[in-house]
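One chain comes next, on its own, written as structure tokens: the form predicted on its own.
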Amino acid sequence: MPNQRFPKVQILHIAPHEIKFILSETDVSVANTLRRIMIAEVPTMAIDLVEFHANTTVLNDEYIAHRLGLIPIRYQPPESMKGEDCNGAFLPHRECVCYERCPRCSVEFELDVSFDEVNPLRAEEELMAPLTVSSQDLKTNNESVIPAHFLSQDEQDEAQDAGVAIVKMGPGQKLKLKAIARMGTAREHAKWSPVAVATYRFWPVITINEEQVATLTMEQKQELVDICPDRILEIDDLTGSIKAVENAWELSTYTEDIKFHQDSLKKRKEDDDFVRIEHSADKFIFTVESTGVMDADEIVMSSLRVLKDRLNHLAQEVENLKDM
């Protein structure tokens, strides 16, 4: 029977749109499972149906519907300041018992913008410019479900538009529609994926053979340090030996430049390497960036919930087979 493991998580950096953490004391199968769940199994809200009432813009209905589907839709309860898991608040529309749609499985957005009505209200210097219809123009019937106009405050400060741009319109043009947002997962369509980036790297294990390094001259040591493009090595000012820099785990890309060069420094080919860089089999550096639908830490917590539910379901099915 395999040894029981107790995975640990160490947070390196956390922000509403990004989280970096170390997952240790587990193996690559668990790390990859967690990554795949974050990409495709965490449920979110996304616009899934669009009813057009008027569209005289330069883009056809299908193009605008596609753009609406890619706008991040954020579930943010009134008492919370962060995007949260919508799993308990809504039902998947295929599981709901309603005839077509209801507040339990969907949220309605309305958009009604006419250039001729809005233009007189704009600043004088903008009167001759096209009008940008953005996610700010979507009006929701559920205050807890809103478009994520910007990923972060920095993005909002640098943006030229009021939100995610949908279409630009000119004189005489109008856009009126109703959009229906539903809960789903990226297994069905990528628009439901909560992450822009969900990846992990192996923790580097850097081993320096002090006995071998002692046979090198100072010039050869400096060559070994300089040849590594990752700049993960340095010379100790006190001992004159080679050591790894403090943030080597963050810089290392497992380049082979250093291996090829140190082979040329060996007196014999069979001699041990001066520096060996290997990946850890039980420690991983995760980077997760949100699309805006949920805060990054909520994505991680939701993925763990999904994994737990799947394992509980598997355990129950195994028990059912035993009873047969």
Contents of the next structure:
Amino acid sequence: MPNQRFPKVQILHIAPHEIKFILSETDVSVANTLRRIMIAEVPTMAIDLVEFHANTTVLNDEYIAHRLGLIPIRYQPPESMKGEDCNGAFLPHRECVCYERCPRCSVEFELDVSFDEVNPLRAEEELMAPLTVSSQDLKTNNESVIPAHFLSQDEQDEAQDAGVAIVKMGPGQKLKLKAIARMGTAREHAKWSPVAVATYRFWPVITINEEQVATLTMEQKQELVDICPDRILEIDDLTGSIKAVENAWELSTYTEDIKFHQDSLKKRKEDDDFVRIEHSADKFIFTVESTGVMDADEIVMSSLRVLKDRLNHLAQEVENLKDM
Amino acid sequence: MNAPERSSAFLLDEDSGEQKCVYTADTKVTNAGTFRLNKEDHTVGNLFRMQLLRDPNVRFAGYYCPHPLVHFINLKIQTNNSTVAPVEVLGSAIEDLANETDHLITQFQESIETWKRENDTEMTSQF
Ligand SMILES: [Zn+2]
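Now the other one: the form predicted in complex with the partner chain, given that the block above is the form predicted on its own.
What follows is the whole complex; the chain from before opens it.
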């Protein structure tokens, strides 16, 4: 156990669909492993099998089946207020003992929409206009598992449709199908990925060489401050030197304007830099956005549990090698 | 059709006796060997490599994924002396990482709870 690290976590912001945090005192390899697991190895539900009973819409069966697969399917237990990790509540269908499928490994959705039946119920001005079949029309057999129609209230308020659009219908057209959702990971197909975005940025380390900066005139310092399009520097009113602005870590995009401009300010070209902006090797700013399948903080927690299980499994396998 | 099974990327082919982890000692270099980790990729490959390199007993650690269409990685390890075998350093590297993950889980739970308490927002999900 001699080489264990004790990383720190600082939360910047949490919303149901987004989490931002700072991970520090660890290595890029850990940050990247977390990112990769959130993208491809957190189990979620997605529609995987579709039985068509009637389809007279303009889109063919395969096209609709593909669109159904991409609809985020949310697991929200009855008493829960948030989208939760479905790992444990369901089994991957390949590991289930049932013959074909059962409630432990799958959820069934029914969809039955016919233009001619729905049209008379619509408002006067909408009569005969194309009808959008959306994720709202999918009727589940398990109330905890429903399509994530929208990501947020704002998105719902702005939307034209009732949910995720599947196909548009005209007079005389009909769509009737049964869709089966299963648990899986994005290693099999990207439709199982719980994240829209999972990225990290390196924390910027801004070092100011006070001795060098003291050799500059006030105008030259101002030049250096103004050359940076990210506005990460400012003149320190007290000392008359240069300092990084307080939220420089948020602003910095590592543009090289300062680096190139400061060379022209140097008396000799071998002189030390006035300002250096470097990537931190042990501090990362994460952004994770959910597709709606579960809350963003649940995705992070789930990814850690997946990593823990994986490491335990591999530790056991390596332990078995020692006995051989 | 000769398309491989979709699950061949992440499930061990137990019918043909595929093992998760196979060790082959190096025939030319002492205290060295290669671990073949089936159904693993850069996610754990790079994680193990970087953790092994922090161990003073490790002289060399590297991994490669031979081709994007095969689903295993080879992890090569050489240790400093014959008193520690590659299997042992890998074992302790994984143990350290597992402990680090445990630490991260508690860190996250605490900071998420603290943040939600301090920011007292309606964290209710709308749908
Ligand atoms: Zn089953």
